[in-house]
Amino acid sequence: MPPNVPAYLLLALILAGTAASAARRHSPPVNATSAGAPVYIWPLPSSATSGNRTLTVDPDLALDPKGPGGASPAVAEAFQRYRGLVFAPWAHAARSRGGRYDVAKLTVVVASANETLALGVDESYAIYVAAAGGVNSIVGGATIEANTIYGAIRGLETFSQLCVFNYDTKNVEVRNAPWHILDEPRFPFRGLLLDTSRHYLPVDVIKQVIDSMSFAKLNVLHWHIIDEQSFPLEVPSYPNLWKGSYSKWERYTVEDAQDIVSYAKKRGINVMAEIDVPGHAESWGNGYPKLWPSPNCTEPLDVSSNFTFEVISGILSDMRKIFPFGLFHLGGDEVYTGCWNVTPHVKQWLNKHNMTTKDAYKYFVLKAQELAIKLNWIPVNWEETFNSFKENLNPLTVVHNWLGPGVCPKVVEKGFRCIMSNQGVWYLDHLDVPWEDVYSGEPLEGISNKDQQKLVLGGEVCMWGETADTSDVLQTIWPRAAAAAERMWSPLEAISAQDLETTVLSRLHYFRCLLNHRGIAAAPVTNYYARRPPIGPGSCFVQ
């Protein structure tokens, strides 16, 4: 919900609103300024009003923390990060001595000091920017109001996007002031899957991805750490598992994983880890061959062996100490059970328990769910589990759609929660999917019942790593992931009011340039194939 605005700020907003209403009869839509120009904030805020003034921002912009959470170290760190993004390293030295700046401090008021980052945490915020001592201005400078530190961090991102460098005056400016913005996300789960099994990604690259996610207000990194190709994560309970890594130099220690989780939390991003069972697990057997049904049947994992579930339990127990997020992904997709039937001891186990291979697949998924739930995790599974045995899934299950459209309506009709990742629009490794299709992907498509709509947690774009590594992963993710990020954050009516080829395209060009300025290798927007370099000279604002 939007933050509670204190009395002094509320009075300022009332006065500003009176002045604005006198200047124009009708407020412009949220996607346009008072002058009718596009709002170059990505993703679009829920509500925004603007004016026609240009304000200068002091290179020595000071943080003025207020409220129980305003003095949080996370807020102070975020302020310093954003100040470093907004101002050039030489800005302080070039500051006009004795000069007057319209915005000299940023007041950040946070109602709660609780630093818990969980699904559904309040990310709402309000921003007011006006000239100190200006007409109808009671609140001089800039103010961010939020209920939580994570709302404040989202507000800092928006404030940073209001700040533009003027190359003629060498000042940072806020144009179209005064600004009043009220904002909150449309969905609580706005994810990006990152696959580090198909290609190892160094920790610093993962941190770059996390930084870039925060710029687009994505809030869940789905870390697909392990798959059939490699097992790069250290598991203290079963130390031979990471013998399944590509090499000793392509691994993540427990400390690496903890560092990634901490880094993400400071940016308001949860990390949802995944182990994909019982399929996609061939790499496990490099360290413990007994996990394979046989040397000729290396996946799915051996359903007949107690050792298999002991290892899964050990992995989950160790990972619970690293990943505090309440959701854990257990995979469950693309399980080809044929070799269970032709492996003698597994076949014997199936006969003893009067099971088909389909029954054994269900048994495996449900047992893995039980192990995760005992550790106070909510299990997330790919949609094949729902398609195969929906009536047996634990009621806590979150179903992750990927195969195509029309799945979430069936999922929520049965009372389960759903995450949308329709591969036709939100699989980033599909390089021929244009940004327009990504932008048009709608998690609530086909769901008209309001109660059922609430069961859709949101969505996730997926960066599968078969053809992406350190050399090209960022430009494969961006800028198309930004299209989905706005779909998941901004009000549906605001998104629907825009023309794709005029308003949205110019704003997406602008955001792609912003990413490039911040050191994120975002590819041209309009290339036929994603992540390709420019086809010739030109501005990033038109490519």
Contents of the next structure:
Amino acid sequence: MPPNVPAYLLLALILAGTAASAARRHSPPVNATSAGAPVYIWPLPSSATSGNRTLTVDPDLALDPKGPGGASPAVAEAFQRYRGLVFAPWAHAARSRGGRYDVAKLTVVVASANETLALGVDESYAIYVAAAGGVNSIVGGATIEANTIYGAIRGLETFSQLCVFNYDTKNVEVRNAPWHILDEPRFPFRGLLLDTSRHYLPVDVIKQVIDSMSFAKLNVLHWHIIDEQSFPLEVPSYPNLWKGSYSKWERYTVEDAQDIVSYAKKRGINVMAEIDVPGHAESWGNGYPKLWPSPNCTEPLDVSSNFTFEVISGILSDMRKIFPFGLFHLGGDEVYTGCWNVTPHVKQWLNKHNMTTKDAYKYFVLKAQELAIKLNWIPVNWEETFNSFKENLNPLTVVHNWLGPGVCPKVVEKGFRCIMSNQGVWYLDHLDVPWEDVYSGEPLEGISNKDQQKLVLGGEVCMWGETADTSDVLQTIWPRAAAAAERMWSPLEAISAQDLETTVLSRLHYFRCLLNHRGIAAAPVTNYYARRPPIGPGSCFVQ
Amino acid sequence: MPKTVSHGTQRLYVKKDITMSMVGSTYSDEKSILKDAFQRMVDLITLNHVIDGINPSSLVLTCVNIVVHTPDDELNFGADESYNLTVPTTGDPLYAQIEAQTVFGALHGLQTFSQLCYFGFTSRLIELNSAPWIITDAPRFPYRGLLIDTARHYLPVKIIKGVIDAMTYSKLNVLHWHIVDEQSFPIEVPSYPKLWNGSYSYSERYTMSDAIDIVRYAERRGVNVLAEIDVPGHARSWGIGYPSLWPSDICREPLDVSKNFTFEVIDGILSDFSKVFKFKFAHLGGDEVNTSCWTTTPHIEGWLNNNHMNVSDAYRDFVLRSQKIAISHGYDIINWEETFNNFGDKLDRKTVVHNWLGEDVAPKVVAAGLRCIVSNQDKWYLDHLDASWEGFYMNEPLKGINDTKQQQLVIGGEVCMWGEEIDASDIEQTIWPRAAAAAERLWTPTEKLANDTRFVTSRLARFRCLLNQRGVAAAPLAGYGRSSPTGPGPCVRQ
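Alternative state: the form predicted together with the partner chain, after the form predicted on its own:
Below: every chain and molecule of the assembly, starting with the one above.
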């Protein structure tokens, strides 16, 4: 507990804590208010108790920062953002003069001033909202308590979802108060993949995606920057790589990438960069044709040439200055080694080293892993690397599942860490996967051993870009990504306790409308195929 | 495409913190319309890139001087939107100049300037190619509209503002807000507060403050907001709050023509609207009126008989009475073409007839001496996904009108984004890039328009990529409206 928290707050928290533990004894469903209505917070918090009072919130709501981290500019900035989301632009002018509001300030207590964002950072928080003079409260107002600024940012998101506009009084209100919420994520890695190689996504669009991720408490943007189609990122060490961009406008400078990373960090989101070697790298050779086995056989990268690994090393060193996240994705999927066999100088090299193409694939991946580890990165690789040579993978490796179900159990059994992205449920480019199926994706499926469960870092929904560009990326991601976000954030018991077609559906409708309200082009929930237009006129809450 | 353009071959660089001056203006910019627009323009050309290349010692634009000749900052129909833009290659300091009669002309000048500039990934500077530029420009039509429909699906305020932003990029200047229809009544009407009960849900609503916010947002960008109530045919949702507006509980449309209360409500709505929507025109709809409820509801049937009217007479009287109410609140009227087709000679002479059914209507309207807006559905209805951008581009509002006086009665045209299958998730990509094709038709002088759309493709593809860069979800050119890209590829080739 931070030393400078005033006594009244401590008391409030103790009381609240008592209420919460009492609540746990009676185990009320976390997905319902005291009146039995669904809790319209997405994703569901770990525990929440509510009452039956309605509190008004001052349009000039003030931030009351407490604790060593409370005064962090990141907290103040996040507070401003959320105030802008909760109140209309005219709210301040419409404020009743001398009017009394139940909630006039939001106290944010942050125990640590450390702004480092890393895998496993403490994202827990508690919220307490009550009226002055209420039976259960010492003091009126709203309080968010967190150990880190990132927990506080999650709490602000939840608080913003508690605030609703009253169209009769024109006030923003918190209904069903007093609220006491204790919350933390189930998994430390809750990812979304964006692919800027199949289609370039402008920086502004990536920022919209990051905003929307923070609304659903996702915390890792997996940036699949480069693939065989295009190489949009600037690499100062090898400046010709940029020639592989689609056009001279469809590019990111180093500073653009840094801008994206810092924008994401302010929202508690890590950026995990990927270079997908050796299989998905044809575009590299536009600037350096020597990276191709030959001009007419251009993939995978030439395993026989030192230059290949010099370039990888150069890219990684440059990227290390951009991407502080501890994990780096090295791809390693879908490697068709035909070119290695048919290109004489590569074939010769294989023979000389007594390697099959399979050996060479392993050699390539392991060598790339070493380069990443040398830069203090934990390597992440697609599951083919594990499937092909699990016994040789560096023990640090995080294996990224995609091909199908049942992979993470094998991965964790071997002691590796795992990220679940089973394409049957969590590939967003599969338009025929309805939200219910996305919601059913369970990262711990088939893993009962507690220690092995801990090796599952979480999961990731993947927005591959073959048919997704600026015009349709957001509505292909949302609302389905939200279904996975709840799966990864909320306690399993709470998820299982809800009825899919009533409670969850109405909550997801609500969240989709919230995304729309915030300007995010989330598609209708109940269309069978993703990103389809609404089938006819109607309310957002039923489509 | 501007009216006249001449340019050279010199590349200039735009200083990162380029400034604006107003030397020679009689306009004071008290409301900061120009200053804010300039800042937005700088943000658009910078696009958050770090601009840190070394400026050469010359050929650097340091300033845009904007000369506005009139002090007025009220946006009015027919406001002078012309501007001249010059970007010289000599001078110390080197500055571009925009000259306009009104601040709203100057806003268009800034939009054009923004399209000359782009970030150079090699120089790490903002570049401006092909200087010197001398551009003189003015719109062909004073009315260049886009309809949005918030009754079939509610559109959040943020989404509407996004649409307005994108409109300014292609110099459209009227947002036709089809606010209410039979499905829902999202807007607050203080005089008749229960009308709001007709909203889809408690929160799919606009307060009066929201509407003011939208109008103000649009006006500061040179975009007028045209409000519509579509009477008597498209108004079923009104009766949720006031059931006596329906002929009966089982026959709910059109509005009850026999009751004074109906017209009191219309008067209340338009009175409230007149405080918010300051555009010269109000749109009163009047299309698709199926009058069968009037003849099958006994009290209306009786009223018709007492007044010796058939349903056509009643339809006419309803429209004309509504027109009078709107005029009493200071509005000029726009009505859909059915009103003209049925009783064109009775319409108030100031009526603007809004075409939609087919393409041969405008000639008849202007021959009758009334003004016209063209929106023939086969070419300019954005909800027709099979209407191609080529069709949008080639649709000529003056087709079949040779008399110059009659031509002047065509005040412009409008592309219509009807909302049956449009919500916050797909509105932008259904509007763009096709609306941009119509925008050029409405802005650019005839002699500068392409006769063959093959000469337009690469320019429109570029403009679509520009919209994408600016965060607008404009769809690929290829395929039907709002089609997804069919495979990987560069933006300009899709």
